[in-house]
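First, one chain by itself: the form predicted alone, in structure tokens.
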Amino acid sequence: MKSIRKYSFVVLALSLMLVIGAVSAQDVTIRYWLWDTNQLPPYQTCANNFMAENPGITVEVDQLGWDDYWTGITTGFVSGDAPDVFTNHLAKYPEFVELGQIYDIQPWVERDGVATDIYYPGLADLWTKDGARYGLPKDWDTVAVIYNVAMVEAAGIDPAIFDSWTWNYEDGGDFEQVIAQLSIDANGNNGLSADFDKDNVVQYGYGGQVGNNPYGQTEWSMFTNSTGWVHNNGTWGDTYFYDDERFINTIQWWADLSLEKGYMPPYEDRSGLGSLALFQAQTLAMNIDGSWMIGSYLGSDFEVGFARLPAGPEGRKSMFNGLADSIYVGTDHPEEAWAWVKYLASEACQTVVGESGVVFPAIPSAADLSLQVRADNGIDVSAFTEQAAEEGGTFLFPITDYAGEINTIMTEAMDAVMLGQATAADILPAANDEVNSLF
């Protein structure tokens, strides 16, 4: 069934392209969807400057939050009324190429000479499958620690310590050293006293994402995977290793931190605040964040550094994930969608993009504009592009099938270990072979 419904839909899509290539773009109207409120601007005057290039287009973005684009864009697919283009996420995009929701765009690549080798290495890679590509590269993130400067002051730490700090599962290494230091009871302990209160904490040494989902790119994997363990067996691999030593050691450490050590805040407390609030409230002194959200951190009330992750036996690694653009197949101009995405995807668009200093767009020039407008107001947030740049310092988003009951297996287990109701050994394994069973 599934094999008959994908000829289909490809025979519907080459033929509508056929149909359509003769199209003019006039008067039409195509609706875009983002879902980072700090991107709006920059993408907004992208729209600006393409109308006044494409009289008779129009293109009107619209900015929801996280939880609210997913659910529109997938109850838009449903009524048949999804954005004509929108913003695509890695973990997000197999499913809709599984459902036939989504353009192949490789057809119009070739037909417009469209160079797909101006992006960082990988990224335009990481929209293809068999052949077809789902979009075009936009961006691109890394992760690195968010501190705040008087905080790591009054404990008497020196920031120089960032630059070699290292992470290990069995002692937690420099880094836990810093975060207990960083810890504050309400006796005024810190977390190597052996007085420290970890059950009445004023001052939480480190933030800790939520987000049990398989991937952890905020969460856990500049941990796990600076052990040597991998997501699976490569991209759109078939076989996953939630079961190895390495991955459940780790997970279980992270969890401790909250648990058994008190330098984390209770995953209640995350899950219902966020870190990012937390860390704003001046509750924690550290987090591990993505380099999209650098404008959120530099927004708060006090100063903020940017340091290097703790290398882990393996060195630093951090995921490597872009984001691109896609084109709805319900769309009723997908010959002026394209141009869009097209245009989203070229030197002109993410030049403005990188001189808003918002992200790191997907074409290093323009991520050079990017990290200058940050240094021009006197902020270091070369941890991110350091990352980015460092040998074996980056390791690809796990892009799989059956993404989505993946997120369901992994995201009841990890919940478990972080309450405190599984240890991560029970649990990880049997999580591991439901997993490895949908393939």
Given for the second form:
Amino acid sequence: MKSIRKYSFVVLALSLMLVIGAVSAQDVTIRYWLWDTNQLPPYQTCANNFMAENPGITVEVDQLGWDDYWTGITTGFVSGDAPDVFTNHLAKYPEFVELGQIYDIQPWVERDGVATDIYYPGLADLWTKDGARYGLPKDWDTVAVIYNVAMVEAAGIDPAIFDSWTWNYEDGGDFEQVIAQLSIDANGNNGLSADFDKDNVVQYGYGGQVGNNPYGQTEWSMFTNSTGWVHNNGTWGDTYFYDDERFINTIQWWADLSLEKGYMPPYEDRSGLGSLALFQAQTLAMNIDGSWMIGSYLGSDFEVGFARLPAGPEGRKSMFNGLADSIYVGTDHPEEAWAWVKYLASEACQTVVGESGVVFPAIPSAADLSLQVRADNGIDVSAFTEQAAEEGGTFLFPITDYAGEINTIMTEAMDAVMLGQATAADILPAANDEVNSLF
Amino acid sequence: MTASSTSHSVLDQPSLFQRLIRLLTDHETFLAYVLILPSVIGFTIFLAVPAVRALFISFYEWNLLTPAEYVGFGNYEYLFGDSRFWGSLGTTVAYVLWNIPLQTVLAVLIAVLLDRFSVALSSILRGLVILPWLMPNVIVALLWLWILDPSIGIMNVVLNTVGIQDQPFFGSPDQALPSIAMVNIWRHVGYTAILVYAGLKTIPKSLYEAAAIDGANATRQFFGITLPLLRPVLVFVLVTSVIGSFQVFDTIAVTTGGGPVGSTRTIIYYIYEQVFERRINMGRATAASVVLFIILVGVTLLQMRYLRSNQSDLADYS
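Having seen the form predicted alone, could you now give me the structure of the form predicted in complex with its partner chain?
Starting with the chain above, the whole complex follows.
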């Protein structure tokens, strides 16, 4: 009897230890960061669904503004406290690879047989280098024209022209004609009139984004690259072409829209709160922006329309950019982090994101859902998806090392051109030499 | 200094041992050391040790994540050959010149005005002028980013009503730095004014009465009595605000990001870029920090020497 009691005590103690062990083994928290406040709700839903399927794992989703986000990631690496999984950007990840801060997930992809061909073509490849893979795609974006419907109607412009308009850097094509017509000075003259006063404009035809970064995703790349120009000699390239005549001429044409013609607000006026604020204050008739901004434009107090980009000498071109989720090398729970990344890139989560209509998910069927959600609300955003579907309609975000240095050099040079302090021909070749000397 | 404290000869000085004994037995002295101990510990851990460490790091190429590589004066050579570094030094000096004279003059004016009002009114006004200083820098910067937006900000509307044309403020290379200086003056002038106001309160009223009897008017009294007797406070205000101005960062980060065309890239912003936009280049960042430290020590010593910070003119009057 005594021995039974003794044994039952041992069994009880052992089973208690097992239970505690099991509980502590399951008690895993994965911290996940993203920067877009619009995407927080669908990703929180993804996290809830993931946690329901994986009772042992808790996912904490945090959202930080763009600038704080990257500062936080950098300090997180240094202090060993970066989030286990975070949304990554093509301009940033080469640096993280060089610093050895994100996992090569290719071995896991192969072990678990994860298909990487279910995404839009090219998206998954953006996140690979020398056989290593640093993230699984979550969404993609293109750019398109966004316009104030009432202003276009008031100018007597038939929106049908947006389907066939063209652009070139010599005379600006139909595109420049339209934005001239939409530009109105204080006396009521539009930009086509000889009496148009470019120094006293009350309504600008075109916004023009102000981020003078080296990529011009929403600023100028849809023009420069429609001339056949490319940023550099391919993904992970080491030579940039900012001294190319086509690039220089396009940038000068673009700067002159504000400096010489008054169809676009002066750089000084756009640089504060940006052209979205000006568009919403109804001082702009049109703007070009990325698909991730659709929701912000739809938040305007007036009706907005979405139109195709003007076709350049080499056709319509939009940068094709894609985000992915990466895993921090310092995570204590790599397997759980991988499970979460795998889920984020899966059809289950991307369908949730697609249904939110906030962005276009990387899986085509989920992206179609996003389009459908907008269409159900009477909003046609096919200008973005048609651009993505068009053969040769997109070019990939230029991924290289030294993104931070290139940003500093090119921002200063482009600022000077936009402010009229220097001509593009004077300053861009020297800036290009400085960029190429980095490699 | 009184006569009795200087009359001891060197031989009368207590030995180190005697002083130690006195320290441990004299309760007041002991208590004094105990009270300043937390500050000393904090200073050592959070300022002195990192400062010395930064000096060592400045001789290495290091990103905090991979092993450091000794490069001697390599980082300093890079800095002195980098036109953006020199540009940032020039921008910083320009910022200090925009910021300090205007802020100090305004603060003295406000303080003198506060001193003229009745105690009750002065209390309310003091509360009001210090309000901006209580707001976080980033909030202040965001607030002014909206106010000074060239197209939809309220400032240009106000300027238009008095016949001044639209101004670009943060968007123009010529106006961005003065605009940032104005924002920071707006935030700090109240705090400085309160310090000066406290200094004014230490000046005996009898001096003004005597001056009035001698026929000195208000302007004469201000330049003859107020300003000279405020000197110790003004030295403190100048030294701390010059050091603060050399380290301006958050307003720039929020409003201009160092642009346009690098016109607001101050030295601290340059240091920030080296770390957060140049693959955590700690060597160059700390080298630039060391240069800034040397500049600040030099400027502070000069200020203290030429403004005779350790002397008060009050003794001359008593």
